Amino acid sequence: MQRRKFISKTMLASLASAIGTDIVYGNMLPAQYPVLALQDPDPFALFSKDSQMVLLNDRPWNMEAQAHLLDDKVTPNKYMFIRNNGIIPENIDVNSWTLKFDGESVRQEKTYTLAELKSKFPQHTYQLTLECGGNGRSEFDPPAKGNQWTIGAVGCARWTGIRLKDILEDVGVKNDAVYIGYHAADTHLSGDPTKEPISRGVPMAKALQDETLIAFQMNGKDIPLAHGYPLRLIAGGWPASASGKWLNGISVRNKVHDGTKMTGTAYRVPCEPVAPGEKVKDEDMCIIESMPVKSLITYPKSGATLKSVASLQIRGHAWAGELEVSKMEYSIDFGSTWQACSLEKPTNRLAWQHFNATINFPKKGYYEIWARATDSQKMAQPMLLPGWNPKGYLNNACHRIAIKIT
């Protein structure tokens, strides 16, 4: 007789939180039986998200913030976007969780328990910017398929973990290593256990950066389940799809990793500009690496009304993938002229930077405030949409908010 599997303590706690009370005899709930009260679960309660977050879909779960929710310098869990490709794993047992290193370019396969990782290697904390490669997809025309993100699929939390390069040194890597690919415990939407929902990776140069972490904490606490508990790869400054959740394997490859969503058009853009709507061959698509320069006005909220002509304080964040932001500007005349903002240095490399400015309006009426960041290689955000691409990636057009002065 097959032994019944019961729901994990972690998932039970999440379900109880979503329902708003303890689940009596919850420890006896078989894992394959959904709780009736949550046939249509409240995702905001289930994932401890603010009710102003925007749900895009529930299979898989995808949710984004609104610009004004991202005002914190360090993004809290309740405002961090969710981008999933498969079904979130259940019955997680941290005591038996392992991380396996294999691939053509490891000297010997090696497996670590979570406890071993935490005790054997030095721990580091960095604030790192994660942004979905499709953030801003909803603005492309012709429309691109995929989650119709607006501006809120970005965040900059504080991550604690072990440098991947320290573990790779302990594992032993051959000279022919060119890429790492991750593997995870989430389930394919089809339910087929032989299929991975996503298995992406990064070149060795990125894997060996100080800031590339195998993380187990987000903002000083265990990583929330929706964000990869108990272990997550964090590769800040690159599309967040490179930061694999529910991490249980790393393959060190002697070629570009060819896992799920590493081939074809996934997380790739045309190597050369194309006309809107043009079809592009797979071999003419290039993998997205460092994200482009971008900024976001987080205060005030778009649509704010001022009762008299007065000065207005604005603030927000700017980021530039692997680079720093060197200049931040705003415009209130639809980009005809630009004024400088005060811009802070990043807390650490790959963290977003904070800006602010005081705006004086000449008279009553309707205004749009546009924000434009320029990176350390003098690349500035475009005022309008950047080059069209089939999957709607890398929209870094200037963010703008509406203000009315009555």
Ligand SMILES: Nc1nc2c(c(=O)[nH]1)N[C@H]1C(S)=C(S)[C@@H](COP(=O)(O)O)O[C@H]1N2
Contents of the next structure:
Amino acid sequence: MQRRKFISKTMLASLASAIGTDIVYGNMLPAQYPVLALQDPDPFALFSKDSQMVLLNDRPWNMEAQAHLLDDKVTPNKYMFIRNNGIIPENIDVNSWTLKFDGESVRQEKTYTLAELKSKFPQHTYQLTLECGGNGRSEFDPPAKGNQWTIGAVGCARWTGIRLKDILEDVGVKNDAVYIGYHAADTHLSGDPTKEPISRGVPMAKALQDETLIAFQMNGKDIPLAHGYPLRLIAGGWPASASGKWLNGISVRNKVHDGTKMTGTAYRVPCEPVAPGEKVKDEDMCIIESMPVKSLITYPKSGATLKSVASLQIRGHAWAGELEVSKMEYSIDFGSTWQACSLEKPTNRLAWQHFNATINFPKKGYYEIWARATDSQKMAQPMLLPGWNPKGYLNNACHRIAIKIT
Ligand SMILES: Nc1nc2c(c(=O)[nH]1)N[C@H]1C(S)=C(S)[C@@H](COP(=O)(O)O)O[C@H]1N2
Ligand SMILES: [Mo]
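Following the display of the form predicted on its own, present the structure of the form predicted in complex with the named molecule.
Zooming out: every chain and molecule, the one shown earlier first.
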């Protein structure tokens, strides 16, 4: 008879610490047994997310919200979407974390500790809209590869940090600077330490805006690990891929940054419109900058049945990249006529704006409520899918919800 082999004391201790409590009959635990609690960690608990969030991928982690979850004026962590291109860094030591400035266009390379960054520069807080360039991708036809985001890869939290422009002034930048590119501590899916999962950036004009932050807090607390702890670049209103998480380096470049996912077709759209399915050459693809005008109805939830209501208050948010939203409308007759919503000013530039409207329904039955935002340059959201593009970016079609009045 074979003797059962039990787990060693040290293994047991490390399992117990991973689980967070004693394993009561641990001395009976067979060696090599995969403890259930440590298999398939609950991704929502793991990242402190609401369990109504939708998991799109677990390697790398990608998770989106649903429209009704985004009802808060300031998005709490539990409803913030997660978009990762690589593996989240482990064992982060904030005491040894540094941010290095290099590149052709710095006068001299310079490295700051986290403590220096926090003490040396004035701190600012802004509410900033971050939307993945691929939000809405799932609707494109022919389909585009990549995470099939529906409408929930957007959020608007409050970010606290220091202005990138203040640090750049301290570093000293040459006149020929064109772009900044970020570097980060996450690792490539292949495990190859020489490869960066993503290294994007923004032109100097965006880097020098007041609202472009090197942030260390989200909603008044340390940035959650999944969102870039302990340091992240925030460039609100641009595709969120420009907002590098786990930031440990900034290169000041004398040309457009050519890091991973800056070149080729990544985060680019055809410079001129193309027919659905058409092949586009790399050199005919242009970098996405400011995001297009868009809105979401966050209350009520699509599919709701309302008992004998004559009128209903709807609400939501609208945003327009670098621009302000100047008009918000809704329709209950499939876009034949549009009525004005009341629209608030943003709390600061690059924050989403809240709208609401009281809708009167003529009688019982099924309705769709459509919402349409228009930006300060008079560009309105398209009712149906906008220009097809090979990677499925920038779908800013009107959001629609279904309602039954019984
Ligand atoms: N270091 C690093 N930064 C990153 C990414 C990443 O994979 N690694 N993903 C980018 C993309 S594509 C998006 S949409 C946003 C998502 O930010 P969030 O996960 O905090 O919502 O982070 C951006 N910054
Ligand atoms: Mo993204």
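Being a predicted model, the structure only gives us computed values, none of them experimental. Positions refer to the first chain, counted from 1. If you superpose the two forms and keep the largest set of C-alpha atoms that fall within 1.5 Å, you have the rigid core.
Once both forms are fitted on their core, a CA shift of 2 Å or more is seen for residue 26 between these two forms.
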